[in-house]
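Only one chain is given next, in C-alpha cells, and it is the form predicted alone.
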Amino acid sequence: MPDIWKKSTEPEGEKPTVIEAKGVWKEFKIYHERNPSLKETLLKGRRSAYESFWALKDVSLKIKQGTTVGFIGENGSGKSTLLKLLTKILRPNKGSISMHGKVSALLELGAGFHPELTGKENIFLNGSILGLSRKEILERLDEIIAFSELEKFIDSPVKNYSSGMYVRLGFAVAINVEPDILLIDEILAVGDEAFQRKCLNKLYDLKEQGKTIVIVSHALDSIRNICDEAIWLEHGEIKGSGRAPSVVDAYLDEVNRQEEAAAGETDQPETGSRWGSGEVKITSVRFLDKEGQKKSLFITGEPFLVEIDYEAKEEISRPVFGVAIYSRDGTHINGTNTKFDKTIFDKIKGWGTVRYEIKELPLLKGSYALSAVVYDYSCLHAFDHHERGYLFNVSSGEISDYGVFNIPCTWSLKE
C-alpha cells in the first residue's frame, strides 16, 4: 500500500503548500450491542451489529507555508478527526494527505504523557515522541520548564497534576520542538486567563517566524483575531473557507438562522433564574419584528420589540415592568423600566400584554440575554423576576464596527 502522507511540491515563485488533503474520507463504526465473546464468535459465527458513520466526506484543502488556519464548526462536524489525520494518529479510508516539515501537535489533555512519570521525565518522553534527541531535549529543558511555570512540581508524577498543569507542560513541550507546523486542538481553553494570554503571545511569535499553525477551536473571537484563514466543517464536509473573519461571520449567521427557526417553532426557551411573590406572573416573553412576527435574530439598526404577557391574580396598583439586556458573558449592557421612562400603568388585573420597543437597535453582532421583570411601584418588591431568561442574537449586517454598540458618526478632513 502506498504511503498516504506524501511530500508536496509547488511551482517556483509561489509560497509552498505544506499541508494538502485530497478527497479524504474517514469512517467510524458505531456498534449497537456489546461485542460477542470469542466463544460466541467461534460457535455461532456471530458479529456485532454496527452502522458506518462517515466523519469526513471527500475533504480537500491546501494550506500554504506561514498561514494560520482555524477549523470551526459544531461538535461532531469532523474538525478534530481531520486534525488527527494530519498528525497521523488516524489514517483515512480514502484519499491522501501531504505534509512537509517538522510537525508538533497539542491534542487531547495529557496525550503523550505517562501518569506515573514525573513532569521532567514526561518532557523527555513527549519530546522524543515529537522527534527530539535526548541532547536536544537537555538543551531546551530549562526553557520548557520555565515556560510551563511548573518548577515546583516538575519532579512530581503528572497523575497529580491539574488539567491546567497538563496544558502548561504539553504546550511548553510542543512549541519548543521548533516545529514547522503546529497543530492545536481545543485544549488551550483549559488554561487560566494568564496562561492563555501567554500562549496567544507565543502563537503570534510563531506566526512572525513564518510557522504554519492549524487550530481547532470553538472560541470564534480567537479564530477571527489569530487566524489568516478559516475552514468551516459541517457533517464531515467543508461548507466554507476563506479569510477568517468572513468565514466566522458566515458560520455565526447560519447558527443564528437555525436558532431563529427553532424559536419560531416553539415558545422562547426560558433559561436563567426566577423569583418573586407571584401576585403578578409573567407568562410569556417573545421577540418580534416590526410586522409583529416572532424572531430571535435581529439586524443592527432595525426595530426590536419585546412583548411580555402577564397574569395578575388580583388588582395591582401602579406595577412597574422592566427589562435588562446582558451580553452572554454576563456584562450588563442596559436596563430600564416603565417607572424610569415615566410610563405609569394605573392598575392591572387579569391577563394582559406589555410591549417594549426600540426603534433602531444599536447592538452589534453577538448573542444576548434579556431579563423581564414586574415589581411594585417602589421597585423593592418583586412580583416576578426572570433573570436573563430569554435569548436573542444580533447580526451587524453591513455595519463593520467593533464593540457592543453602533454609534452613528461622520468623518471629515480639513487641510
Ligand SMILES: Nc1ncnc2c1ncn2[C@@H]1O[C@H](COP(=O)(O)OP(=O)(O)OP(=O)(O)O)[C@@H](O)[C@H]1O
Contents of the next structure:
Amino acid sequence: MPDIWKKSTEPEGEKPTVIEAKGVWKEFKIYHERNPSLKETLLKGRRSAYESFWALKDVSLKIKQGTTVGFIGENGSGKSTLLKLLTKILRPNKGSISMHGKVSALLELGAGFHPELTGKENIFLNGSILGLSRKEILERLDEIIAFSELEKFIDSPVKNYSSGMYVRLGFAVAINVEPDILLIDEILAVGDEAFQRKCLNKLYDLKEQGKTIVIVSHALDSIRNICDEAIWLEHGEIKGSGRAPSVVDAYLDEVNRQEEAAAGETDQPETGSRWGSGEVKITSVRFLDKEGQKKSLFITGEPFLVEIDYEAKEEISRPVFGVAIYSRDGTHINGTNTKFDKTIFDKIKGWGTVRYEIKELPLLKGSYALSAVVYDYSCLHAFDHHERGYLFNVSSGEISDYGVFNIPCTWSLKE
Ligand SMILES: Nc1ncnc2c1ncn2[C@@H]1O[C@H](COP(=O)(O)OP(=O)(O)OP(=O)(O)O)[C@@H](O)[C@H]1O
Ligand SMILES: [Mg+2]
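Go ahead and give the structure of the form predicted in complex with the ligand, now that the form predicted alone is out.
So here's everything in the complex, that chain up top.
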C-alpha cells in the first residue's frame, strides 16, 4: 500500500453531515412455492407463501463531508443493500435517508449496464442514469474511455466483457461525472493489480478534493488504509463503527473467534493427512497458555505451548518429535524437532507427553496450522506424522504491523 494513504488528521467536527440514515429497516420477501400445484392454488388461492427477511434492521449512521468510509462485514450482512438504499435504487420500509450533494455510484458487477449495448453506448446509458446530459457525456467521453483503457473493445457489446472490463468501464464513468459523493461496491477485488492501483490513486485524488467516499469491500487492508472510518455490519445491524483500523481489527478478531469455535477441540486432527508405521502414536495435541489452560486464540508476544501425548507400544530409542507451523495459505513458516534443538530423549515406552514451548509467539494476526510428528533418529522413518492437523489463530493485540512476523524495531530521524 503506498504511503500516500495518510489518514486525514483534521478535526471532522466542523464539517456538515452529507449522508444520514435514521432507523432504516429493509425487508425482502423470499417466496417459497414457486410452482404450486393446481390443487394448492385452488385451495389457497393465488397467494404464494413468503418469508419475510430483514436485510437491514434499524441502521442509523451519519457521514460527514470529505470523509472516506468503508462498509465491512460477512457475505449477506447487508452492505450492498445499504449502498443501494443510499443511491435510492431501493427504498427503506421504515426510517429515512438523506443525502446532500451529487451522488455517483458504482454498484455490484454489471449493475446499470445493458449487455447487448456496446461499451460506448453503455457510457451514455450510465452517464444519463448518473444525471449527465448527452452533451456533458460527449465532452467527457474520451477521458472516460482513456481511463478505462478499453479503446479496443469500446464498440463491442459489454456482454462479451470480462468482469475486470466491466469494472473498468463502470469506475471510469462513475468518477468522471464529478460527484460530491461516490459510492463504490467491491471494485477493489475485481480489477487487475495495475487497475486497482489506478483506482486507488484516483480515489486518493477525490479524497484530497474533499469528496465523500463510501466503499464496500472485503479488501480489509485497503479499507484500513484508505478509509478514515469504517462501519461493520452483521446480519443487517451495525455491529461496530469508528476509526477504520480499530473497526477492521474488531471484525477480524470476531472472524478468528468464530473460526476457533468452529474448529472446536484440537484433540483430533481436523484437516491434513496422517501416515507412519505406528510403533509410536500421537494420541492428542493441545495448545495451551502459560497456566496450562487449553486455548486456540493467542496474542502476539504471549507464551505458546503445545503438548503432544504419545503412546509407544514397544521401547523406542532416541525418538525425534517435531512440529511445523504453516499459514493457512500453505506457507511453511517454521519447522523444528527435538534433534535439531539438541534435546535427545534416550528411550520411551508406554504413555507420555512432550511439551513444545515458545516463550514469546512472534506470529502476527492470522490463522495457522500445526503439524505434529514423531520419527526415528535418522528422521527418515515416520512413526506417526499428522500433517497440518491442528489449527490455531493469532490476534496481533496492540501491534499493527503487516505480514506474518512481529520483528521488533526502532525508528529514528537524522536531519
Ligand atoms: N433483491 C433481493 N431479494 C431478496 N433478498 C435479497 C435481495 N437483495 C439482497 N437480499 C438478501 O439480503 C441480504 C443482504 O444482502 P447484501 O447483498 O446486502 O449483502 P452484502 O453484505 O453486500 O454481501 P456480500 O459481501 O456477499 O456482497 C442477503 O441475505 C441477501 O440474500
Ligand atoms: Mg455485496
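Rigid core: the largest C-alpha set superposing within 1.5 Å between the two forms. Here the structure is a predicted model, which means the values were calculated and not measured. Numbering follows the first chain given and starts at 1.
G73 is not among the residues whose C-alpha shifts by 2 Å or more between the two forms once the rigid core is aligned; its shift stays under 2 Å. With a cut-off of 2 Å and the rigid core superposed, T300 has a Cα displacement that falls short of the cut-off between the two forms.
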